[in-house]
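One chain is shown next in structure tokens, namely the form predicted on its own.
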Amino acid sequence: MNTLDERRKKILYAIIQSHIDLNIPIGSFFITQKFQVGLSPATIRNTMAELEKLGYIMQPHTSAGRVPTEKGYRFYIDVLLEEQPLSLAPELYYELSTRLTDTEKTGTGIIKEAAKTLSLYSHCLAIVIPPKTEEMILKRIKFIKYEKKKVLTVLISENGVVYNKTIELEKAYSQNQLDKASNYLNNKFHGLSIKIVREKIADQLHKDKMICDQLISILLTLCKEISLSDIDDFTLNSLAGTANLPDFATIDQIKEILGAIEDKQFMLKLLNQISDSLGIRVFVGMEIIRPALKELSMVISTYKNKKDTSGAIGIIGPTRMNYKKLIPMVEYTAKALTKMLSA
């Protein structure tokens, strides 16, 4: 992709960075006034015409300056920003580190706090995907008698994340009976991942068709049926800074963003896609994700907990977002989150 000579790179960088800062079409006279490119206005105009022909910039209307295209932004991120060191401003580093470490929360509380902090300082919508449930290690299952035939099922993972769901049994059981059932399941499944727990439950139900304790048989079946849609609350954990949305998104785009985040299968697909790559990912123009989001971009990075289970955190904003500032911000937040969850 690095096919432009130095002259074209300088002009393209000047156009894109100026458009990000000012949100106006950029002309040759502006570049000569604001940038030390060492070129005449005529040379700059010729270079801009070349960049437009190559698809990196476009002219929104006759006699206007140029604005970047999606291809231009992609080159800016993949090549131009790679050629210069990106770092967090010292004052911003202090503010983020103070806010992220000044919390007594654990598990999902830390994740939510990181998303709120990222949204606050980026002025964008923060998106956070919890670690994959199937990889989480089960610490304890608890059944609590709720009312009549209803039972509150509580699953606690080893990294402190708690899931709960109310279930209704065919008949009422005492708390003592429920405790015996939970002890049985804990002895068998403690320390295993949710994925392996499901596999072992299915195997046990297949082998032990005549389980003596009817309650254990029922609860085994119910535990096997626990799905990601039951115990993952992507909607609760995904959004932060929703108030920022109207500043850069249309009503239709807001609906699409919320729809994408509420789509658990989509979120899992996104997490799987970025988990396979190292470091931060930038999606310029999100039409490959959802067509209505073509004027928005996403900067996102994976984070991990102490069991090496991956989640993701990032921001959604306008395509002309300040990538130079926001990429290191997302990267730092993901690293800080990993550090806190791994402690």
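Residue numbers count along the first chain shown, from 1. What we label the rigid core is the largest C-alpha set whose atoms superpose within 1.5 Å from one form to the other. Computed from a prediction, not measured in an experiment: that's the story for all the values here. Compared with the form predicted together with the DNA:
- In the core-superposed comparison between the two forms, residue 86 has its Cα shifted by less than 2 Å.
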Contents of the next structure:
2 protein chains.
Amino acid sequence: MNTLDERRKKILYAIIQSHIDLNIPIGSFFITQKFQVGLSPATIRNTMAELEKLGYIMQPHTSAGRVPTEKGYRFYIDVLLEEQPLSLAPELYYELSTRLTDTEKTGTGIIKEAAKTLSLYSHCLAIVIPPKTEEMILKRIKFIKYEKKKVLTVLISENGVVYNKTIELEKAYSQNQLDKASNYLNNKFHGLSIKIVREKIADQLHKDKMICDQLISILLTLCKEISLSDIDDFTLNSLAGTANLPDFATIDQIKEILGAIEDKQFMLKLLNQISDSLGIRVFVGMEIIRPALKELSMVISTYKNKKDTSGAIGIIGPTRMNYKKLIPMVEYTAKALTKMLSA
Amino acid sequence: MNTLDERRKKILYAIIQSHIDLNIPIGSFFITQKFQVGLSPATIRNTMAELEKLGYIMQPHTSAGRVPTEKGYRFYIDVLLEEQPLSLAPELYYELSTRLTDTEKTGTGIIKEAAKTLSLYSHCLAIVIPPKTEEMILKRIKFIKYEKKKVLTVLISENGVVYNKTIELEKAYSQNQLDKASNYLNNKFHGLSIKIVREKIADQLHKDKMICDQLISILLTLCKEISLSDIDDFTLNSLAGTANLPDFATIDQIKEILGAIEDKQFMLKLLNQISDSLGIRVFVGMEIIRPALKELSMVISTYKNKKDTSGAIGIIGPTRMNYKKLIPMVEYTAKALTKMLSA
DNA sequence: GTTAGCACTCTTAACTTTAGAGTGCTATTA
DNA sequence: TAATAGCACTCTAAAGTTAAGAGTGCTAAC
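Having seen the form predicted on its own, could you give me the form predicted together with the DNA?
Then the entire complex follows, led off by the chain already shown.
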């Protein structure tokens, strides 16, 4: 796929870079002016015709310059940008380090702050997916009774992310019994993930003579109920928290984005898809995800915690976004977040 | 102010109602067709000229029909709509009652659900302001230690709204001490508001010999720290949760709205302003609040709990929104919410 | 292989035209 | 005297026209 000779690469790069900067179709004459390529417009035109035949660029209409196709952007990101070192806007260093440290925030707060900062500097919509609850490492768990059979579960993960979930039990338990249950869990399962806890709990319970029957049933119910279902709140928060809504998108597109993000299934699928390929990932033209998101791209990276599985943080912007600047930006933010969360 | 004779009222009503329905300037001929007013276009034109002189309507340009001014809308809402019974769209009855009851949600969940439903049926942006933490009635309070000096405070209000707040104490306490503190608070102050608790705590403490010194300092710190500062999350959630973004607003306006809503000060001011005048309140042309919100209006109502002070729920939409339908809608939603929360 | 020259295409902006909606004024009617 | 018909007038919005310019592809020359 990356079988383009040097001249073609050079010209393709010039076209895409110029189009990203100026948001206009790029003509042959323009390139001779902006880039010292040592060729005449006519020659460039020939090469452009070839690139067009290969599917990297296209003409909006017969007498216009060329704009990159999705294939073109893909090549630009995968091949052309790889060949040159990407530099990070230095403002972000300072901003992220101060924003993420000076607050005495919980893990959740840090993650949100990172998203806000990212949005501010990228001028895109920032999105965050929190670490999977399933694989979250338990630091503390507490059950608080607040109605006959209703119990509020508070989970605190290793890195300070707090989850609340109300669950309804089959029968009423006293706060005292609930405290026993949470103490038991805290002692036995501290430092393990919910997933593991659920798997081990049956084994453990009947070995441990000290546990009364009620406790068993409480614990089983609890572990069944604690699931991924609270993911949505969190993601949306981080999105809307970004005050500067994108200039690039139409209202319909924003609707579509919000719709997609409200869709839990979608977010989970996305997270799975990217957490396989650790590190940064760029989606060009998101129509695979939703048809209406054709002209949008997403740059997203996983972040990790001390032991937990990763969440994801990234941005959504126009397909012609400034990848050169934004890819390192997302990358750095994810790294900074990882560092802060595992500190 | 409401000194318009019957004919003028009738014609003003016809203009505003038609303009709301069709979003076009309304001409004299149109009115004779749509309303059986028993007058000729010429007569109506005369009346229109008078109404224009009085400032209730205006012409976008010389040869156009008339559109309502803000003063016109104000009059329409305060006088004209008062004179006729407003009816509630019946779908909402069913929808709200099922949505708010069938879920085994906490108070927070109920409030959010109400906002979502409201947004869905009004096609506007729904906003919610949660009840003031200060005056929230305590049902349960719990402190969970999760780092040396860091404590997660979980408050559950009378109506099931859950608040989390991380606080940092001056010295480290054991979970055991914290449990004592929360038990003490639960016993002594159950059913009172945070505000009252704070006021009474000093008195109570030195009377009660059973309390050790550490506990006193914990409690004082806690009550100092628990403030209104967590309001923002909640409001934003409820806003963004509404999937259908408004068709009416420009991107700039949406930005502005989000900006305003992120502004804690603004929300608090707004809440205070409306909670004085219990019940529903309509803001026409919100440029008082933010200049960029000139063409937007807000219909907002307070809702209450068993004993708590009220929060607010409402919608933001175009100035030419369908008040006739939306005012009772917001009103009913607020009432339904009040009912559910105090059940 | 590269380039200059040139005819050709197509878009965009500016200007012109036209139809029609709605008005205000005046004279007329009940 | 209040209501109305008639009419000239104004202004907008849509459609049509024109002209400039940007960029191309092709061909012939270097």
